[in-house]
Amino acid sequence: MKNLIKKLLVATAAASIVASAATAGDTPKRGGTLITALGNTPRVLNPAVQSGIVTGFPGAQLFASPLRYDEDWTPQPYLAKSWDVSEDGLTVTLNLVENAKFHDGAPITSEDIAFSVDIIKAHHPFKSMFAPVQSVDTPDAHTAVLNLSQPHPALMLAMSGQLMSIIPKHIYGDGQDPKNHPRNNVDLVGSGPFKLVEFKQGEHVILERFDDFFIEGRPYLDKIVMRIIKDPQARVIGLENGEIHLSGFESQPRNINRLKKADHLTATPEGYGAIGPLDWLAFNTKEGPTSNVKVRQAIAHAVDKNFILKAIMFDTAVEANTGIHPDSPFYNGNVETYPLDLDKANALLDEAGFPKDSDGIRFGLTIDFGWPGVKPQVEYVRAALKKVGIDVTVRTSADFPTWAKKMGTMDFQMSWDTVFNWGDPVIGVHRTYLTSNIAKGVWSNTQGYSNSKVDEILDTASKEKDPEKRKALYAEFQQIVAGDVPIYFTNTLPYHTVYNNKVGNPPLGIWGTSSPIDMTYLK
């Protein structure tokens, strides 16, 4: 029954995606040249060897993925026109569309699939993704059988946006590395919607329709200028002045209340789920007092969540009560909270043996970030935690690296983050919380966080194939880490979509525009 659902999914599919585009607005038509921002300069626009979100726009456009998904979180065919999950889990056969090509003309085939996998294996950040991939067998030119080492429910998400990007296995198969391959920013050859005509290091990366892309009459748009416009402030007078027609990942909410108040502009947090940013404030749980639960939720106690949601964010961002992103169907708010409460706070540091002393001090603790902008959430912290008698010294890193250097060595104490779910559970969720993942990298268990149950309810979680009883393991694991407080979440990053209202169909699914905008069009 759930193999005739899914093929009747993969059937209607195509009018679906279709009938969305034509209600999101006019009958969308074709040509035109979409100006966009990028808030920095990609590393490499190749997806399958580098993460974020600056490669994920123009990576999503070069490179088509098997999967892509809809706002509703269900997977959609792109290269695979169909699939199939065998019956004990072990086995994903995609059966590919079969005029697909690559950029320079040659035949997109089940070989590139089972090398893109082991490029990704390999060499992307988020090896999880693909671990339990033992082999992929090509039976023939259109077939693609994934063999399995156990049941892994997060590969039909891993096989979207621009996680698994199809890469041409005569251009990367010639024994160079992959991660600096000299094909990776200049003369680059994709599977996707657009091809790469320049990419100018700091000023702009500029794509063109693919004409022999495998969907017929897409892309809509003639080109996509993406220019590189690292000042924020920038970007918005390009947005209001129509210079700039969209910009994604917009996240500062002084400049994302001023958009709104643009009538020419729509600016929306819609189209973030599965990229899943959440800001939180982490803990060293292993060294000096935040060692002790009862400090961690004494400190949960007296930090304002709704100071940091109206006075900080302005009301473009909303509460996070777990380390799952609210938008995410794993997602369970109903765990314990941790309202506002300094006599709460106080008893609970006195219950923990942290008296004050008569300088009303109970102890010292530090705290750190890694970018400008999360210096007022962290002097926030410093001045709330002071009523409670903890004297917090912040500790500014010269740049991003010292401050990652400090996460991955758990040299620290408290450290306010921004991490991203990347879909589903398995690759963004687990690596915070895992025993076995303690402070092996920034945005890994840096906290040395570790509790036996939660390693078992994880571990389940990531071969169960039923959908309600992953979310019933998911729930679960929610509830014992809300109870634990390795981390004190607050509220999701406020990213938002800003585009001119002459933009038909934005994308606004699952990925943001990490995803192929092969249907967004200009009015």
Second form
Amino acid sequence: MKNLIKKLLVATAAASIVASAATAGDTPKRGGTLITALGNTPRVLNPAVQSGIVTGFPGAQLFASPLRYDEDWTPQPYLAKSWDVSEDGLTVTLNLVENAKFHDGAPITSEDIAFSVDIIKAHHPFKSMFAPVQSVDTPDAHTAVLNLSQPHPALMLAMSGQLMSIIPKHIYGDGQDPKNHPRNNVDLVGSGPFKLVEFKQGEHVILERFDDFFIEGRPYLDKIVMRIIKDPQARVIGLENGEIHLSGFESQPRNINRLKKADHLTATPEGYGAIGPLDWLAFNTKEGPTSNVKVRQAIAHAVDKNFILKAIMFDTAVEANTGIHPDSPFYNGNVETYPLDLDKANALLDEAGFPKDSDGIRFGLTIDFGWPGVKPQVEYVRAALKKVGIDVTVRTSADFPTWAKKMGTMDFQMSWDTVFNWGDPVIGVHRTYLTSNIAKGVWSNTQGYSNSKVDEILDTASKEKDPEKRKALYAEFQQIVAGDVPIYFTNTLPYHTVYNNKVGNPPLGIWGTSSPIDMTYLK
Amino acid sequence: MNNTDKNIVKARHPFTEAFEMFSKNIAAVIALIVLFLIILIAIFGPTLYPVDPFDMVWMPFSPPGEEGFIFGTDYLGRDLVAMIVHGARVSIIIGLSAAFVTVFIGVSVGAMAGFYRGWVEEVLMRITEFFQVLPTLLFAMVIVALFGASLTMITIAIGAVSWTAVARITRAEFLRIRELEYVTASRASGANNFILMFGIILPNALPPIIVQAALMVGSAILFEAGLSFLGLTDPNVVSWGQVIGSNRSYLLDASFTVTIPGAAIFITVLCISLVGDGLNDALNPKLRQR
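Structure of the form predicted together with the partner chain (previous: the form predicted on its own):
In what comes next, the whole complex appears, and the chain from above leads the way.
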């Protein structure tokens, strides 16, 4: 319901924007250079072999995918002018646009689609995206048929954003390792609206309009300069003084609130639904006191989400109650929640068989964290759990890989963690709950959570063709997980896109800046 | 006879003389008193003010003085007075023990080098130079990152990067003193190397080492603050640097959360430097007005 209202609001807002734009004569204009910021240096610019949001922004401009999504999670034609899913759900036919060309002038054909699927299947870390794709038939140059071993509804989202970049077979098919291919960063031949001018490690990525782009009249911008600025404070200053027009994935609450105050800037959390970033407190459900569900529920009752949202996130994030992002159509907010209730927490801990000793302590627990940005949350958990007699020790990790290793091998009791949904639940959600994915490295099922009912639901949902039935399955899944609390979901990550009001049509679809910005223009 | 008696100045005990010199330096005396108070707070403060510095006691960012919280509260609503009082103990313990580690390594290396000379000196001094050219903060960060951020490790890391100055001073003093007549005399009367080094030469080489050690306490506190500011600290204990480090992102909203622990570090280190300066006056014979 909340979602529906939100969508209506967005729709009316969009309509009014269109209306006011029409009256003000604010039609898209060609030309201009958009200056944007990247928070880190991408390893490579080719999203077919590299995941992550820093590769996503330049990657989605350089490479086109078969589909794109609008703000309402409806697939739209992009490289594929139309598509067709067979009745049994086992074949997906893509009809490609006929005038599409790579940046070197070679036509984009179904051969390239088949080749790209092979490369992504073999080298992209998200194995579940194309696992059921057994082969790709190419009956003619502009028709690609994906043959599936089972119905695979997640494929639709997996064919959009940065997840299915169409790369040229005549470049990457030369036998060199695609993950470290020399043409990933220099002399890059892409299929998207912009072509690469220069990529300088640690400095910038410069892109230029591709004149032969297959959508007539697009892109609007002549040039995009992506300045690589690691320091968030420096990006804030750049946005404030107008040096930077647009920056996506800004996540520091203090900075967001500061940027919101600037008259010439707009900071919005819209457009991250498919990225789906969630913050949560993870428990080791296999060992120690947290293997007892009552202990986990007690901890959930003792940790006050409102404190995290208000005092740590400064109202820039929203509450999360399940493992699916609240903006996703699969979100079910109607699950068991754990409002702050110290009496109940104490009662649950007593029931679980952990009475207080003479010092008022029940037992000790450790908590880990992977990066300095979440230290306030970790310190808060420590202080909050002391009130119910749990003595929490904070463990530091020298660097991210050290923490990732601890998580991947379940060498922890509690940890703060941030995990992305990545579009369809099959891609980014299942991995956290499947018994078959326990302790398979960081961001797998690091909680050791195992519930045969959940395994069954997720397996059925991954093959269910009917969207409504699928939604019901995920609704049930979210209810079960909320009761078992292998994870205490606290909030969404406050990702914001910040843009100068000179920017028209900023990328606020479901993929944020990890989507093509061919419709963005400068006023 | 009487005349000559009058003209002979009675030799006073060196400590009395040093104390007199020290008490003439007003700044050093005041600093010593303040330092004494800080040490009292470090020892008895946590007992007299038994608020757990990790407890959330009130609203975050409540300004100093409100609701009886003299220094206000930090970003999680923790009492800053408790953090300063508990932090004093950690900061001073780290300062003292790191200075001890520094003096221990520095004196051992410097004494060996200055006493034995020859290849021993060559080897030890090259090692000292090797440590001198390392960027100290980076090296300490590497040690802490590799072996974990416990208080012991932080102390060792600070000691390991800052002993070189003491080693060089000790060596210089040993080189000078080992040629003096009373050393030769002791050697002639059969004193072995160990007695010569630590019984005869070291006590006479101590004054500059003491001054250096006093200054080391101050720089170790600063060093610890620097490491904690960068997050390389044991998150389960409070130190002043850690309070600054964890509150620094709120500098513009609640500057007192950073300035109060900052002032604590500033005052302590200033006092230590002034006392060190006073000690230098008191122990350096060249400055003594006879």
